[in-house]
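Just the one chain here, laid out as structure tokens, in the form predicted alone.
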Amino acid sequence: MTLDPNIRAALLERLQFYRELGVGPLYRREVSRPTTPDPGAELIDGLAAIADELEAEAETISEESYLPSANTGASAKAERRPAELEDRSARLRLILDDIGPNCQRCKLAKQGRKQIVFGTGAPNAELMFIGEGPGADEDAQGLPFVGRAGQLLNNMIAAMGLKREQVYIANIVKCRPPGNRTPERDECETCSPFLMRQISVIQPKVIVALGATAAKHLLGLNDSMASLRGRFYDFSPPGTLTGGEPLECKLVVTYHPAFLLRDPRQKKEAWKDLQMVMRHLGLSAPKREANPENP
């Protein structure tokens, strides 16, 4: 029997995740068979065969993920990665399912949050924005950056010649801190594994860290924004593997849109940071229509 590709990809992703955590191998409990013919026996055998196949496939991926390969070309990566894993939407849904609708892993769950704010955008985006945490509007709608800061971020994305739907947007923590306070270290560390898995699925070429909290957590640095901005960082999220190769991308730090709303004078500096990203991705700003009164 055949298994739906989306379900297969989700099951395989979960098995691989368990193996990366050191859980496994997984065993199926033997079920006694009736002596008389069972019309469901064929279905049971088919499901058992699929389970064995998925387990073996997950084990192979897990082993290859930690072994160096002599062939590092694009074709080699394609061979090592099952086609089903290309369904990134299914893999992102799996991460969301693992978090659960009422996550209780940190104290933010008991401090007034309404819902999980997972992330939004293109699952195969080349550009990913990571902010600090949800605010009141985000907590109400379940989407990141939908308030005033989100409107400014939309304008920043448009100025780069992109649409919001073409990038991916997430936060360091997925629950609103009370009073929009800065997320605490233990809260960031609790959410971090899920964010790293999101990055691993999306495989962006560039990550833009919005604000000091996101930048310091992602880079593990405690420098000022002035010191962190203006350069590319080589970023390899811990625990993320793509087809047996560590995921590597570039990371740029810029001001959080909420800060730019408070201090509009820094918008020019933020635009310089985004122009660095545009050059790296080969983007060009959209041409503005000429104003007859101010050509």
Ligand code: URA
Contents of the next structure:
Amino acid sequence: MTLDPNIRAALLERLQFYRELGVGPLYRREVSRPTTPDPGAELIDGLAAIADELEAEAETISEESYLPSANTGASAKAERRPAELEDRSARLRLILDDIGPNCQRCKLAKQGRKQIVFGTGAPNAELMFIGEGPGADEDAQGLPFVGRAGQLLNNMIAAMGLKREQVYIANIVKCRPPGNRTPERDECETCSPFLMRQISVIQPKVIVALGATAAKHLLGLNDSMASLRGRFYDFSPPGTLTGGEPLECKLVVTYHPAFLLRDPRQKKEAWKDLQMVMRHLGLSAPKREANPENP
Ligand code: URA
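If the one shown is the form predicted alone, what is the structure of the form predicted in complex with the named molecule?
Below is the entire complex, every chain and molecule, led by the chain shown above.
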């Protein structure tokens, strides 16, 4: 007997939901059939059949699509299974849900922002870029670094031999400050717990702080860019634990792409910062050197 399409669709949706939560694999349980017709039997059969289909589908998804590319260096992350990736995606979605679609926690909510710009990229990225806050383009599209500065950031990522989808990109604040002003301390502090949670889910090996606002907020230092750049900092997101242990990763400071657009001579310096990160991650530049000086 075939299952009613509406019930099938509802079951499929429910199973997908379980899979996203990391519940599974599902299996058929041997049941002794009652002699009288059981109205639930068809549903159970249908559910088991759909579960089988989903499991088969999951097995056909190429493992490669979940793994960092060969260029990200040998790492423990290469052993990650799709379920772990799904778990991270679900945990990131939970953070987004906790923020809510109409966050009112700070004054940016009432200063013309259209939407929250959560962050984007691989939930298991080894490399994370953190900027200052969304601009007009980002506010319109709901994605970080999609305007002119974003184009340059894309070139910087490509110059490192990576694709934008392989890294994770976020900002110190998730709402656009009016007129692209620098986010204020209270705004950064209000938004910070959500960013720290994102970092502890993604567990990057390296965070690149783009510009002084990101660097100063993440490091709690008020030094000049010149003195902040050129070294690795140990970074442990405050207030978050990973499996009972504080997460530790490295943090590097470089110039904000918007600053590099205004002063292209500094691209050379930014490239030095990125090369330092590449060495740490075992990355090599693509053959045709697409460095940010020659995008
Ligand atoms: N500048 C930032 O700091 N972040 C963005 O997302 C875009 C521009």
